[in-house]
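Only one chain comes next, encoded as structure tokens, the form predicted alone.
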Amino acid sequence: MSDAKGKTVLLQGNEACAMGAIFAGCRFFGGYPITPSTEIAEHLARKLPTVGGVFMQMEDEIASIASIIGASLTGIKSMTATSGPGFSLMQENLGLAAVLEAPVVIVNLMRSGASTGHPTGTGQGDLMQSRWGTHSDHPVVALAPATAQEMFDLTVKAFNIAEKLRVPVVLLPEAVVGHIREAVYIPAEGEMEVINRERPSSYDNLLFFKRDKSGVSHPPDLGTGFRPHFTGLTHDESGFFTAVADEVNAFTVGLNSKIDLHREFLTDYCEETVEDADILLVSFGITARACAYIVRALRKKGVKAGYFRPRIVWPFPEERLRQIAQHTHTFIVPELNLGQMRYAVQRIVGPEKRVVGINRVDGAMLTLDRLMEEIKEALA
């Protein structure tokens, strides 16, 4: 990768993701091969040893996420990559990462269908799972790249968010974004911000999990001389289990408040011609690229259409969507599932607004012709 820095190169989306991880400082990958994410593992298997990192193929996806949590607790930036059923297997340990406040990145290349489904088909059916897949109240951030360039850029951003807030971060590209080949600019050293976790040199009364003013705790890395106690149980500021009601409440609320306290940092969206839009196309990932084209075509025909694409889908950029909803009467939500983002949009804009879904779940993308046809029907 050093030869590519400061240059534009032709890359597959999965390769761009792997290169973004190395640029961000990832030095451990634990994973298990699964279509359509395997190229990430293959690329990192070749490249990580050249930068002093470690690639480890695990026996399954449960062990994969467990391994990156362990590596993260020692201070190493860590990542895994999977798809569909593998992401489902990771859900319990995703919750563990949230409770341990272990910064990890999980790349979930979305394919089509429940269970084993359609492994070589593309889809967007894991949107809700990325937020609500693991049990109870927990913090998580999910980013949705739409291009090979964003596979690089948002992988770096995913690591930055994980390190700054000490949360698990999910990258949600579709299979087609992982396999697309496009020009990708690789920034030179120092050209893109890379955030490393805060490492205090001392702790008052060994309260390793005491939160700072920004709501983040900064437990020490294992092996640095401190002796923190890490547990998946509800714990007090010392890190040990507590069943005291006030302490359990403080732990749960504090753990989740990191998202709300950093809303500005976690708001990332693209929009086009929304100021006077009567109709707004809301989508994410690869489907949003078609939506942008459609909006420009509608504008040429005199239709006041706009385009809104969250790049960080969780937390959803609710405030901005509500602002747009003040003057927009119809929201059209194309997606490669049966309406997962549509539910979120309807909740945000309210029942008085018209929200129309355009859906496809056969493993292929929504075509421009079908989008235009269904949008015309919705506007008739």
The other form holds:
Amino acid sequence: MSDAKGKTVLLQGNEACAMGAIFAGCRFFGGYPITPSTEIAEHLARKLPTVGGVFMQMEDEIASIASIIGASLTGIKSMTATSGPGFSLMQENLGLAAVLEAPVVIVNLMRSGASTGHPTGTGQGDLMQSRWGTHSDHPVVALAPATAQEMFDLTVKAFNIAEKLRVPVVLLPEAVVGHIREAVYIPAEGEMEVINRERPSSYDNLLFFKRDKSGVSHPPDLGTGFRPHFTGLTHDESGFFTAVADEVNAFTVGLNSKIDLHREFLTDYCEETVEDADILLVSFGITARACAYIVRALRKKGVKAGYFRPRIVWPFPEERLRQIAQHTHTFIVPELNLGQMRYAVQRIVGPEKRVVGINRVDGAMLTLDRLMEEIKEALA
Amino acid sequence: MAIEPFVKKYLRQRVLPTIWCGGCGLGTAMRVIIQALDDLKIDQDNLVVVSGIGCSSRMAGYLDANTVHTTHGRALPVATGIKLAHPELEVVVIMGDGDGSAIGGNHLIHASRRNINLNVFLLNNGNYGMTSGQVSPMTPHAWYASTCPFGNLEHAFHLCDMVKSAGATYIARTTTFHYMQAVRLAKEALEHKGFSFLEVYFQCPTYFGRFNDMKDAPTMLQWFKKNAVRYNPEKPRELEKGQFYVGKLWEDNTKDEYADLYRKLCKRAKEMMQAAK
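Alt. form predicted together with the partner chain, vs. the form predicted alone above:
Time for the whole complex; same chain goes first.
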């Protein structure tokens, strides 16, 4: 890029994420050490104090997400980073962030296995947890970066989505994407869009939680003269608890409508040679990078293969996948878990389509050889 | 009875009446806090009240300030984020004994350790009132609750001692019987720069009292009166069974407040960065 104003540097994925956060305007980080996320905390511990931000190492992951919710309610863009065991602990307050409509970004680097599992292995086992980990219906957005560059770009995007929709946003890289070292283009200020939350200067009848046409409410920041009340209880447009059936219903439906009303804004995928594809490889994150090579190799052999990778995994780009399914008969879903995305794909494309999973759960990645071999078997 | 103007000023009247039972001590505790806020002329626009879950935590909804009603036990880490993001805000944290000593016990000791300028009012009724009277870590040994119908085998925390060893720099205890003292201590706590902790015993005749032969508020208040011993550091005395100290128990003004330290750290970090360039 000859007209580029930024610079290209060699970065680890986690460093790129931390730099993306600073670029997006993140000025509060609360976290707790856990492999493989720790470099994000270490980078921000050095950086945040020099840019007027706050770095806090909290007593556990519950406190970490609680602290970033508190900071966010004062108007400061806030983030935490963790891995599976910590992400499990954060589920309680992820629900709180959704209900308080506190914009926060949670980076969850996926390691391998349930419970303590295989801490230095890589995996993709938290796909469903990122959507359904906390109890009951709640809005959440999850992004799956596949490269160090996307660790930067999608971190900025995660903040933009959080601020615009006032939702918790999960960045869901695999451990290996956090630790990969690649060239990363760091844009100059103004070169990449940065969205800040809307801050109304007045409210009708103190209805701080009244939704606009796009389903988003814009409660004021703490300490700005409005004296709002935030509660994790079901609440009416004034923000106070309600147990009136119609109001409880309006609250839950309204809160969740933010996602549906922003489908276009929340659709982000990459695809290759899908238009005439008989077979579609659907994957995300690091596994999808291998799939892109496989599809090109299959095409050279005359197989009509296509490649589809959501960068925003929740909400899943259902409409596009349904369009492709009109002419594609077989879907192959490689992932580092026992079939979490396959489950979503089968639901979207319908029971009459063939959906085949290729799964690996030993802490390593799916290699090109193994993928090619299993795809051949599936197509035989 | 008409509400006095200064009380009115700090209440969101549109959400009253409170959900609290008849005879509950939380109304008194709330008036203590309001009186202290008003005496100190604390600006409501600059005041943030953070609470957890339980009867006492509903107070956040009634107070006319910036208020955040969080999850069970998590008021302190949320308040930590608020205070460090905006140290100029006055942050009051209201928790019950379940919030502060059970599910949020870890947050309490760590917040004490950091010495952030937060004002904790831990309102202790010795049981889980919201869920109808289960045993809490503050229920005395051998007393009764709905989940220890044959007597409590466990022992209560000495919360004030616990936060002292954890590093809190202002610690006091009072009860809803000792109104004037409670107001004085609440004001001291608010004025103290650093982590302040005021434990307020309040009566729960509906559950705690009922299970323990104190079926009305006056009986429980008499119990507070009978067993409270005014703390005098010059003349420590042996407490008899059931007795407890009230008054200011500890103040340490030698320890730097966290947000001040952080500001200095930022300055140092910037200078180091510039020197490295």
